[in-house]
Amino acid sequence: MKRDSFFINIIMLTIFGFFLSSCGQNSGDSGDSDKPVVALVMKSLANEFFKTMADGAEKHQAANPDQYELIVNGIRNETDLTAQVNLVEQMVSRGVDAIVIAPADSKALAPALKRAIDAGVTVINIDNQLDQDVLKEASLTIPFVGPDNREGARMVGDQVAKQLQKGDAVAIIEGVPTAFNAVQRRLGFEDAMEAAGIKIVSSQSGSWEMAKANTVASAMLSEHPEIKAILCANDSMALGAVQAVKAAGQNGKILVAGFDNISAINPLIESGEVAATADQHGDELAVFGIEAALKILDGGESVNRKTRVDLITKP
């Protein structure tokens, strides 16, 4: 696939994400019935992972229309924290019963979520875990439903390490540094490289975005021509890294890895341009978060839930 088609796809998804973040998708109106209303508040719908998450939630609600109503929201880009805080406040104003949130920032969302809880809204944290010290300081207990990101990244890193030699040089393109899952994925990659005796010569943030990762990867390859692999904390950034590798004339010589298993990465797994990714099953993740919220609303216990993450490689 050519570079232009990647950017066309991402532009189309961004437009779609803007539409959803502006008006939301509703399976009902929060004032129309006695059924609980659950709001799913995600990060950027320009990222296919969150579109998959939204699809999973909508299918679950369609299969259980008598149990609850659903509002789906997302922000335009991964770092638009203000927009996500506004979405939380809008959902509280609309009188939703629960918010299931994949926070853009593990610390900065806490005040908005505290206001939601103080207003009587049940909050479930999915995907990117909220900072436990910040929650403790705010006297908040918010259950987390999601995978062990460090474990998932370690699996991806181990797979890449099998194709390298001890002492080889690699680089890491991280997510947003204030996101817990970004930190955990970086640590997982570091765990794998340390165990294999492989050197990490550069580690920089790509802010979860393809274009930013492309720029970062290009600079890394220029500064460190000895790099044998680039480990990316999500697949959008892996797409950007693949294009940087091609532009440098190193296709087939430098391994790239990602995380999330979006559909755009699948052909690159097949061709070997991407060595591995991890599937954390975003559709299931949303459903498990919704189910956790409904259980609490029905008087059940608030508990954390670890979800699965699978290594994806060429068959």
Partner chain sequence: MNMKRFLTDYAPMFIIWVILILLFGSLSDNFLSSRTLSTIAGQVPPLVLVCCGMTLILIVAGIDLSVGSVLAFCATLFCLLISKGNWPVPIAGLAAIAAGGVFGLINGLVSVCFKVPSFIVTLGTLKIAFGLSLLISRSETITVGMKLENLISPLPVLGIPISFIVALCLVVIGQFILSKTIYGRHLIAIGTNESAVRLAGVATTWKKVSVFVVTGILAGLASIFFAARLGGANADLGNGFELSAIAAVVIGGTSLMGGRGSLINSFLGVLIILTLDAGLAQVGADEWVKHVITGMVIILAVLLDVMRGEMGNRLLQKYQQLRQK
Given for the second form:
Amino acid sequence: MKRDSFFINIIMLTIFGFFLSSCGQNSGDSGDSDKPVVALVMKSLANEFFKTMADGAEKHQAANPDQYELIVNGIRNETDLTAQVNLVEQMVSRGVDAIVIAPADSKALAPALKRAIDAGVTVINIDNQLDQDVLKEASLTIPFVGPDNREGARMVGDQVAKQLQKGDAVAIIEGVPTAFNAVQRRLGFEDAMEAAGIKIVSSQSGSWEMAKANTVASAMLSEHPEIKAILCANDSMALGAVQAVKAAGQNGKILVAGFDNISAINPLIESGEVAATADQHGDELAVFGIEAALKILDGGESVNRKTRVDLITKP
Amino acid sequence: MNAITIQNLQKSYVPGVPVLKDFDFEIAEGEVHALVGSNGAGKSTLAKILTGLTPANSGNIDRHGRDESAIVLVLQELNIIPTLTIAENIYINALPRRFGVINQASLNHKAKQALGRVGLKNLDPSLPAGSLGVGQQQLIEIASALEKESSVLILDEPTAALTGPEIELLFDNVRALQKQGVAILYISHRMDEIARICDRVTVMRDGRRIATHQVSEVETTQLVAEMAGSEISSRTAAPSQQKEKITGISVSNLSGGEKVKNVSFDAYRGEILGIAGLIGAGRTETLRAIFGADPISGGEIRLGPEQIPFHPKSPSDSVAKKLALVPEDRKQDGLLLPLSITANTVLASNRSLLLDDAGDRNATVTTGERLALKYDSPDQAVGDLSGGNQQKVVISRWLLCESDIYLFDEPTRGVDVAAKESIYTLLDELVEANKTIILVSSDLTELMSISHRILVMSNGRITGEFEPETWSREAITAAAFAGYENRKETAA
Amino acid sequence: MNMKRFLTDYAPMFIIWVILILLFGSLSDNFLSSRTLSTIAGQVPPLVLVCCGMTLILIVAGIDLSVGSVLAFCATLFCLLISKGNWPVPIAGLAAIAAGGVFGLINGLVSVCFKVPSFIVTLGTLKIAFGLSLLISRSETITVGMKLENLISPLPVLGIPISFIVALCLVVIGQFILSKTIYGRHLIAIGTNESAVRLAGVATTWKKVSVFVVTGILAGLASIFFAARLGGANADLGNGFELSAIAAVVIGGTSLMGGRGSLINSFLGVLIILTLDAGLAQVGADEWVKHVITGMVIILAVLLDVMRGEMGNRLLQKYQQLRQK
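Form predicted on its own already given; the form predicted in complex with the partner chain follows:
What follows is the whole complex; the chain from before opens it.
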């Protein structure tokens, strides 16, 4: 009996040691104290967009190993606020110098970030802009580095509108309603449709997820057979919508648009199944955020910075 | 002066089944009064009535101005809350508080003294009580009872889990309390202990007081005779087959768990081997070990006249070898209450791939007839049947398996008279068919009327074997108590 | 006799489903169309397969929280093997099913042999499977294009996809095993009173483990249909799927305490959940309305289940009156 448990302990330790050592490589945390430590806090790493962002940041750090240390964190799913708040708190207690965060919620993160700032941590907001009213209420100024989502969505919408007639019907699949960028993208789509005189017959949330969007899109197509286009607030949902269009036997007759330009969407852009998407250059996004943080740490000024959004269509 | 006087007490949990009948009793201040009797004599019920845990139906209890809370009971079953500390367990009813918060320092200080009284002064009172062994837990309970300002202390089998020195310490405490004028009611199976510390002893049987003696003036044999009683059995066993004895199962030096110690016996075909003993003597555990339901730590089992070795790893092994167990707790271990009579009856015998509804129903009806099973439909849920009929369903399950060796654990407990008769008739049939039957029962009258031979278990061991010519209630009762005497020898 | 069984056991669920369809039909212009029904038919198979497993596990008084994660892992693996590994679809499918079976075996062995509550074990495998999906997918969505189209495109005459027919067949086979074989009877018995079953000499260990393995295998099979419907997979796929499955199974009257359950009713539970999803989306309900209504339907269905016997008997009387006329 004694022997057995001894062996089990050895095996467990080996396994844990293996995992811990592989983790250590990723974080690149050598404990050097003179370099600033920057924590990148992302949303779901199951979403390719954030994975790209993280990869870009890591590449940047690898190219500039003398300037700073980087810690990358992600949460289980897009809407897991609690986990993200916990991450911020853990990073603060770890004593990082700066936090670069893509907030899962535009309002709920504010108190945690205020605590971080009070603790002397520099905070940069990327990707999804924090709600200005909430920031004002907390008398916070957090620089935002990121794209104008509304503008990007309007560009995608305009591209789709070009291929439609005035009076046609379209549907929107929104992201999580509590996220600022979800609202901005919806507004951008609406701006474009209004300008072109196109009717929005249905607008519902697909929770950023492929499967949920597929269900919602199928229902929309059944209810409104007149729909000519589906505008999705991200590419994962566009993938689900494309399948719903296929299942409805409307392949090629209904336009689908996405946002983010993930790699899985490229072949569909090629084949024309997805009419347009927007590239926010996620890899640069995090890098710009980190650069802004480093600048402030060097005594520079904090400014908002708009990053580029490119429209991607079939060449 | 009397501490408590009881007159004409009546108590029954189920109408028509009295647990206490016309019970008179008194205990004096500064007296240690023993209460003895067999299983079901009503001792524990009396203790519960005295402390107000259960109400009496009628009768008069005069506590001579004492509050019920001045009567403190240490139960036979342990009542420790394992996740709380030792100190918290001792003072669970009177935790010292300061500003509504438990005052741990004062609590632990007091607990240290309380532990000293029972010889545990080296124990850290802030440890969780669950980390202690059974014996120490028992001492914690006793310490807790001693801490309460009691004028009457009831100890129900207090030494069951204690060793020699611990018992001595307990006795010291009992004598000290006695000097302070506390009345102590001492419930025990252990005649040697009663002889040592008790002043008087009251014998109970079937809810009545049989006699009260000065301990110094009475012999153990007389107490045993009074506990055993002398009811005349209404039945006699089916004539023992006087042909040669063919072994059905032979058990040698079987040990397992805490309660089965070196048990050896042979059971023969065409015979009912009764097993008598007190509750907790290890009878149920012996049957379960033979059946493979609990692990065996030593000894051998051999089956049939060929003496084929048998090592049951699980009940499915035993069923394959034609053993059958009718468990003591049929609701917990025997039946699937929401399922149909049919499903319950064919549970053990059905080994094909597909269910055969019609065939199963026929089989259920046929075996049901053998046992005079009363039901509306074979599809009826077993939970709807009366206790007796439920027991018949468990038995008919094994009849369908055509088992050869039947282990019955309290087959007639909670069963009405008519159902009892059908079960006895079936037992006769099984004897006729040359099956081997081992039957545990706490009802001595029943055992003596249906068995061909009786083994007595006491404290995990076989302490007696009786043939009809040699048995008597006194002898069997004495054997049932035998394992609890001379503790030092048995512990060695 | 059979009519009686149908009326007391299945009719109440069936009626709730029909009521939902009629309700959404009246609220929406195009709900009562073959397209809606065929869409729902396309969404049914993965959830039904997982629910079959979940029902069996609940019957033996266990639970499996890992099904969603395992499904996502199998789907990701399946898509990777097809798109990156260029494996033939049937072989990749077998691999996905085998992967599901391995997870089920781990769940079963650990929970049964080491007596760890299945709630805890499967919570652990939920996390493990999610982590492994992230690892093998590198957080990307893996698409497979048109390769799986024939699994989910509606069959010419019936208007329902082949995946639906497979799922329906498995429900029928599963119900047969549950109510007509000794194995099924023993599962119900184990869930009712395991101690009694063991003391009746029935081997319980492998039977309990087998139920977890079957569930894993079904999750693997479900992942194929899921990937086919979405044309791809990612690690987020099974997010919350286990809760939908438990909801559908409980709506179908299966007891969380074990010993009672029916695959046909679980199937009807799935229909109710998915019809509700589709219907609420079609009438364009707000997000909060969807959640509140779904929650209310779950509670109502379970309340109805408590009264099911009575309701069935009343239906039976009506039916007999009608026949006499």
